[in-house]
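A lone chain, given as structure tokens: the form predicted alone.
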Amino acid sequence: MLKIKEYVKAESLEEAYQLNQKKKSCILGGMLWLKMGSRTIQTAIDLSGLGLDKIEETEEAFSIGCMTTLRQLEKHEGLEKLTQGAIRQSVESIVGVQFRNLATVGGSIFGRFGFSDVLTCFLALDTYVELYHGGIIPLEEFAAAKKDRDILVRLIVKKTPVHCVYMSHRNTRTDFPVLTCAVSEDGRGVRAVVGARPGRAVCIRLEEDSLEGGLDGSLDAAAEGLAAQVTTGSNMRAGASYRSVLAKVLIRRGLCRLLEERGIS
């Protein structure tokens, strides 16, 4: 059972940050995973009054507030166009529409959950996080760091031209994923992101700078090389060896789809 002793609707990020420095304080977010646990929260901090529930677009980037819901991501036309539907595909199997209307981007990203479809997909893009105290840093650096008591204000997704593919494997449609995988190519090269290992998502890169030439006709070798860099483990959904095989399969499918989009056979 979740017990909350004091509820505070923050009037500023500074107030929220100061309250959150106490160990028994907690940012609520969408409060969907939080309520499934059994704990006592001394001070529950609500950010819903700070205008952080919007997706704003500029010429250079999309700015996604931490209180933006997964449903907003799913329906956003600009993100759909930038990622060829990858953002939508990464969230559409998360429980159901009612859940996605409440679950927040900030909760998914800050939690660094191993099962997070959202973290996997954004790692494949040119993404940064804005922290209230820590400033703006690459999402990949943030995802690898230890949790602290800072506040994630927003995600910043640069409009770097990208080809992106998102896939996941689930035992049942709306269950937690057995494995998540995003493969992308942009100005920084080709990368594959694998999550639900069952650990948090990791990003690995091809030695080749691009997919020109069809990876020398060796998709299997490229996929095997990338998958070999992914450490997998076992849990109730799948064993480590199965996940390792699945990683190779999904990475190969992702590379193949990128080649098809580029018109490379």
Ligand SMILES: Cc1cc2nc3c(=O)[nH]c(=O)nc-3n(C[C@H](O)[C@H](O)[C@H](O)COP(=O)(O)OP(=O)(O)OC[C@H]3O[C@@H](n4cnc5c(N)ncnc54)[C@H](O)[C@@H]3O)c2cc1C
Second form
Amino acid sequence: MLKIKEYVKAESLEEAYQLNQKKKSCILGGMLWLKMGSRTIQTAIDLSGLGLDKIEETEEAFSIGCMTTLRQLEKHEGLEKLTQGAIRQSVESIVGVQFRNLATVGGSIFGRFGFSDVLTCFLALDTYVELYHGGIIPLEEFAAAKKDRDILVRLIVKKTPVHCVYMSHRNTRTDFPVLTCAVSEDGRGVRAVVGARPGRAVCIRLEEDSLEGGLDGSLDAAAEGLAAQVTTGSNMRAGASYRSVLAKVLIRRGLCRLLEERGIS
Ligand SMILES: Cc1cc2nc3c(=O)[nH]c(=O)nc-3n(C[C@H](O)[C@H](O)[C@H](O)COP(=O)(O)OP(=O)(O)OC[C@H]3O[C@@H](n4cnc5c(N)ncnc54)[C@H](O)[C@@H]3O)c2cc1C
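Next block, the form predicted in complex with the named molecule, ref. the form predicted alone:
Below is the whole assembly, all chains and molecules, this chain first.
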């Protein structure tokens, strides 16, 4: 059971950050993951009074506050348009609507969960995290780093034009994924992100800068080359070799969809 000794509704990020430097303190997101564990939290820090539960749009980017829920992501028209539905698809198999009305972006990204659909999808976009102490860094750098006691203030998704496809494979509809995969192409090149390996999502880049002229080799060879760079493991949901086969299949489907969108087959 989770026990909380003291609850503080933070009045500023500085107050939240200072309180969180103590080992037994803990930032609260939607508490859906936290409540599954058994531990004693000395000071629980609630960020819900800081106006960080919104998605703000500027000409260059979407700024997603850490207390924004997964349901807000799912329903946001601007994100839907930028990602051709990929963000919506990445969250819609996560448990159910009531759950997604509570689970936060901050908890989902800061948790750096190996199984995360959310992390996988955002890694395929031009995404940055704003940390209270660490400043703005690329999501890829954040995802690979060790957990510390900083606060994730917001996610910043630049409006870099992108073609993006999101897929996951699940044994049953709303279970944790067996494998997650996002394939995208933007001005920075073509990338495949594979998560639930079962480790944390990793990002692999295709050697070709763009799919403009089709692929140099065959689609199979490209998918195989990318999938070969993904290390997989086994857990109760699937074995490593099955995941490796799935990685190739999902990456191939993703590349195929990107080529189709460009009218190249
Ligand atoms: C039963 C179940 C099934 C799930 N299935 C899936 C799934 O299929 N796919 C998927 O992608 N996810 C899944 N999740 C994860 C879920 O979507 C959320 O990512 C998770 O619950 C964390 O979000 P939260 O808001 O509940 O965070 P919390 O549980 O409140 O916090 C999680 C961690 O993040 C820290 N934290 C929270 N916010 C911040 C912040 N702003 N700054 C710094 N640290 C912070 C907390 O201290 C804690 O360590 C599942 C979770 C559960 C419980």
